[in-house]
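Only one chain is included here, represented as structure tokens and corresponding to the form predicted together with its partner chain.
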Amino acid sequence: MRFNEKELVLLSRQPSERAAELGMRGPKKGDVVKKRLVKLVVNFLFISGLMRKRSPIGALLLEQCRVEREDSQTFSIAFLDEAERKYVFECDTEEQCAEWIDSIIKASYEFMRKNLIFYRTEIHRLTGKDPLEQYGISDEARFQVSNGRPLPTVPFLVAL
């Protein structure tokens, strides 16, 4: 699969909101446990070796993913295609480890794109107004509901 590379690794040197020497295992089952940088940007984790090379080792999409706690110190990310492809992290605190997955979950772009449309809805609900008009992208099929209708034009208040 073709992909903007040069771009990605410009990507990967973004400041971050994340990044860790972590333990490292998987996809596969029975890959040892190698150190590596991880660094999330954006929705991708990127992975280096220790050693500051220019560019990362691998890139992994934070999407359509479950992050789960494994144990105290450690993290899963698996992919839903298959139960069996998973990336195993080793922190080195159980805090770290906290923080770890809740910023890998709330990096996903689903996830930002569900609060988006749960705001803008509240926002119309409370004030009749909806809060994407003023920057004219209203009818973009990305911010609409789930259902896929988009907010209706007659203004409404609940009655509380």
Partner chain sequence: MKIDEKVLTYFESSNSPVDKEGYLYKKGEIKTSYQKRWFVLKGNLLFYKDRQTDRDLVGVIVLEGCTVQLCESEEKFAFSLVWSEPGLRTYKFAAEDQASQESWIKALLSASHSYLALLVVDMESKYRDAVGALSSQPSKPFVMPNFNTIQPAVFVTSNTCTSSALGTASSPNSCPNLQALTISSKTASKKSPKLRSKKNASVVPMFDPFQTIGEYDFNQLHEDYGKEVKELIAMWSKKGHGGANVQDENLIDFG
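Starting from the form predicted together with its partner chain above, please write out the structure of the form predicted alone.
No partners, no molecules, just the chain.
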């Protein structure tokens, strides 16, 4: 994947949805758990060493990945195209672990896209109007249900 390192560093300095010192074990065989500063910004998980808090030493793009709870205080992230490579994170409490899992799942573009489509469909069902039409983007492929067709038009019904 291609990326602009300067842009990633700038993004890593933005306010985060969640940040904490977590234990982290990389995907390589023999990797050990190390304390890392982990920061969730938009759909990136930035990892920094504890001594070098300014610049990240790594970043995970949270797309096409699976987040699973390993045990009460541990969760893992595995990418669909490389399921055998798993990043494991250790939290201090069960609550912290649950919060991280929830935040990471909600950070993905695909999750936000599914929510947008759901609410767009609900608004259309209730009002008979496509809420994206006013912005001129209702026919864009990224806003379509999986079959690629726009929402069907239905007559607006009012209960009396």
